[in-house]
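To begin, one chain is listed below as structure tokens, in the form predicted on its own.
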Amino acid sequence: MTLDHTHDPAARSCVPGADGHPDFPIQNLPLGVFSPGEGAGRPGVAIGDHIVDLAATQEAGLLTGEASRAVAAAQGGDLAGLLALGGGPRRALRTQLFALLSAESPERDRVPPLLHEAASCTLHLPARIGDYTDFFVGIHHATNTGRQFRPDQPLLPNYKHVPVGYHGRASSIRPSGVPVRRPHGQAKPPHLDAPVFGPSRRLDYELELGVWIGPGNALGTPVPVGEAADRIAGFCLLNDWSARDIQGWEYQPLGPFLAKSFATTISPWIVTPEALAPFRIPQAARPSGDPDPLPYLLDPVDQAGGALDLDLEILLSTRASREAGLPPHRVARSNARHMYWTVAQMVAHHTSGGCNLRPGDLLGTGTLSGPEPDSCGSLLETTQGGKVPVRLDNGEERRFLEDGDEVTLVAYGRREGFASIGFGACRALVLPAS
């Protein structure tokens, strides 16, 4: 990814409140789908505390060429057509919007009618997600959880050779703000001889990045790792909710099923690869003794700049803390640099057997924990399987989530010499089991 004038930290916007916005300054310009009221979704771009109506911008004649083509491909409430066009039209749209929304824009007087206050809008899923695959590339999470079950061998032998993943459930993915209902399922507590059916008692969150697929690949045609970055349309935050008691009983021998399929929450804005260009870093060198990736997973350009330096945080509020007017408690802070495999390696491996990815498909990275105790991306790790409770600022304790808890994930790109950008919130409230 190359840097250009759209990354200039000195750039200012004509949109009030956009300059210095913690998530959406003019250097970000993420894509999404919104509705001003209860109507159908429309393509939009976040800027400060506002949303630019892309369809209205195009109708006003303020977008031309490839940028206009990009908006035309975003049919109503589904950006999959835009994502399918790849980087060229997406970059053209970014460039023209940056010029239109800048403080020096000759068309700045035409911008206000195109804006909607974000607080008065409904945000939707950016695309109709056909397929969802969740990976397991956070090595600290894999080690922490593996140690609870296999103290002598936390990582299974395949982990450092293959980007492990499983096929998730796309139908239960919801945007930030939609509550999550505690699931029912089978669980077998250690003191019982047979399983019981009932509400999960060990509900957990997982701190992940989501990866939106742009141009797909034909069935039977793998995507080389050196070309995989061109298939990535953007990123979001992802909370792959987990019922740990159900998971512990059902996951052998085929892996996650009902413990995961009841809900996944994502942040509603697609942060583009172009916006994240300043926060690209080399993939961390593998420790001595670790195997090199097989050739189909190894590309020098990807190793030199395929990782991301993004600060990740988990915030938790309870019913009691909200009633007391207290801010959410920060449970953990991590970073996306802790991925053992790059996103390009995930895409290359996913397609290596001939699987066809399609525009609007979503990949999850898996839980992105860090190496420190306060950087764990799940309560399963933080509480050591429920043995050591988390003490919140108001004196409450949590081993796993309770009804009325609200979990919020946030992410920020920060680097000296560049404007900081964010992803917006990935938030959901836990409702009681039905």
The other form holds:
Number of protein chains: 2
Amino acid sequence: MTLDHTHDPAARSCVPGADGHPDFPIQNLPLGVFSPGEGAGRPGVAIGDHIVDLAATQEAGLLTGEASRAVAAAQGGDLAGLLALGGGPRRALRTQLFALLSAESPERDRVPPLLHEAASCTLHLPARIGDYTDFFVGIHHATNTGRQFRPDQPLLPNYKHVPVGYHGRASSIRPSGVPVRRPHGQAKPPHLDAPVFGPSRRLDYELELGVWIGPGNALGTPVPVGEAADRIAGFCLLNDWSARDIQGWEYQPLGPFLAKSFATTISPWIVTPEALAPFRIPQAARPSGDPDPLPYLLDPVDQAGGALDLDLEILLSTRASREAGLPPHRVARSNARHMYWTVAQMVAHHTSGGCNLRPGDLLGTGTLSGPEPDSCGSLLETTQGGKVPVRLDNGEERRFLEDGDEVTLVAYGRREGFASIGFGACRALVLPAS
Amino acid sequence: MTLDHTHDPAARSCVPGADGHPDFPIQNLPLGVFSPGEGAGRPGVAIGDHIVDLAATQEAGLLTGEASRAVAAAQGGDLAGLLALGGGPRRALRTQLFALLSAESPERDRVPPLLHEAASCTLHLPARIGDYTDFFVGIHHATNTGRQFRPDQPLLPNYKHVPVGYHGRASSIRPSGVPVRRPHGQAKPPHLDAPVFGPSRRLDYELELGVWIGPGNALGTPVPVGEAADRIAGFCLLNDWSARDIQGWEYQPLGPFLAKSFATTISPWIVTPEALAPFRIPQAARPSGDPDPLPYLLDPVDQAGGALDLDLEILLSTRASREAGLPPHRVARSNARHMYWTVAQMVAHHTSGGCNLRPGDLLGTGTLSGPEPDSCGSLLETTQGGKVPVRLDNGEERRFLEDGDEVTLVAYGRREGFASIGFGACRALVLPAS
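Cool, the form predicted on its own is there; where's the form predicted together with another copy of the chain?
Full complex below, order starting with the chain above.
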């Protein structure tokens, strides 16, 4: 992907507080849907601690051509129409907003009326999600969890050939900030002969990236892996909340169902492929000696730069830690490079049998654990299935999540010679079962 | 469910050909979305070989009160708004249409301009499907397929406790008549060491009922089993096309994915709970000695009349049989009574952890095989995994589907003292891989 002047680390913004912002400096410019207060959603772009109102920018005559077309397509507080347009209009919007919001912008006096303080806005899902698919491409996660069931064969025979995935539940995806209620469900503890129904006792998080689909494909028409990157409109963080006791009892033979469908939390900003261009790296997670991908999954450009170097963190605050005024405990650090398959391979595989993706569909990568013990993307891994509790900074211990816990996922692109950017928080509080 | 004058078998319609129609006599009145020719979809009701244009009926002033409200809610060729209103408006619409279309209707002279010949119309999906969930409640199917993998333990330990289900793909659901293209995919034949990619060689159908969700539930608010029937807006037939070779290789550990997501075919008419009231029977598929359902799945009204007595058939025509002018071969006869869990139990279970259903969501029952060899709902069962070919009337044999085969599912409610009704066809032709 091309690097251009919008990646210049020396670029400065006319918006106060944007320069050096940990998530949203002028080099990022992620897309989202916000409302100032409680009203209907409208398209916006994050810049520092502010949100640029795209419709107002459009009405002020500050966007032209394809950028204007992009905003016009984001109707009704749903970005799907914009995402569907693909890279051209999206890049034009980025370029024009970069110019408008830069410190040297000739129009910089017209910017302040377009801004809302992010802290006083509500962020919504950026699109009505048609279908949500969750993959399993974090090889350390697959190995760690597989080892708990099959010590001799942690990875199943298909893992290094198939980008394993499954259909998830779209209706229960919520943006960061919406609390998650602990689910009831059926589970069969090992010491009982029959299952019981009650609140989950093994509630967990999963650290994932989300992938927003832009231009879709017609049913029956696969997307070749070499064209798959063009179908990706951007990225977010995704917490695939999981009830391990429900999952363990229900998942055979058709996979996870209610153990996951009670809630999924995503960060509300779509971080574009353009913003992430500096953080592309070669696909390196496949150890030598592993089987070559089948040809339909193999593209030299994708292999050379289809992976992502993004620092990922999981932060946990408890009721007690918040009352004590302590910062959240960092439970894990990982990196998006631990994906065994690239996002382009996920798209190519998903469509290889003809399944159609639609603009606004969401893919999850699966849990992105690293190889070290402190890089696990789920408590299931960190605590070895609840056997070894994790000790928090304030002395509390956790095997699984407790009511009042708040989980925050964050992601950052950091590279020498480039401005750091972030995804914004993917955060939710655990409420007690009702 | 109450039986009333709309179930009177002696009722006659003013629409020619409706009386005694195998699917759509006046006692049925299913809901759908059609277009006369190629235009946009509009709400309609099937009557004999005709379709009543509901918007035109509304505009003619022939509907009042809740029935009028129901039609007004079916905007833009999507019935989800109507389904969301629940039983009251739906029943009012049925009652008023029954009166309007009856042989004694005072307004019968005003009916002909409201009718379209079904044969000249296109039928669409009746709603934009938000999420599609497929269950596994056909216990003979679960046993037959389980036996192929685990002869000693065909049913897994959770089967008689959990209404097992998984998330399906909504984007690739198509109405009857849209051809299905044979998918490519990864499979690993037993005689090879590594997987290969190519057209599926083990393409199969699955005979299921589909269930349309009416009023939804808020995230975090389960639907009690005693209220679950009120959330069901109607039923259709569903062919869960399956590529068995792809499925066998991909499905561990997260369940079926591309083996199913290339296509799902449904019959386009929503047969309402009101039309099916005469065909309700006690839930009887659970043999004595089986564990009692957990309390959240148990409701006396549901147990007494929550099951369905519907005859189901699978018809197969081949290119050769059509060229010879032969009728389709009936591959199997089954019945919807072979569901181990009722539809209300499916809804109660689905929402028990707080997962939200939305109007226009679709549930599949899973394959509804019967206990006899000629009542198998999939070729996987009929041919014992492809080992024993089925012989068709014209002498051809099938282990799995071949290009040019056309599969038709049909369903009928038949009960002494009531008019028989049908679902209309769920049909699709298999196209060669592209």
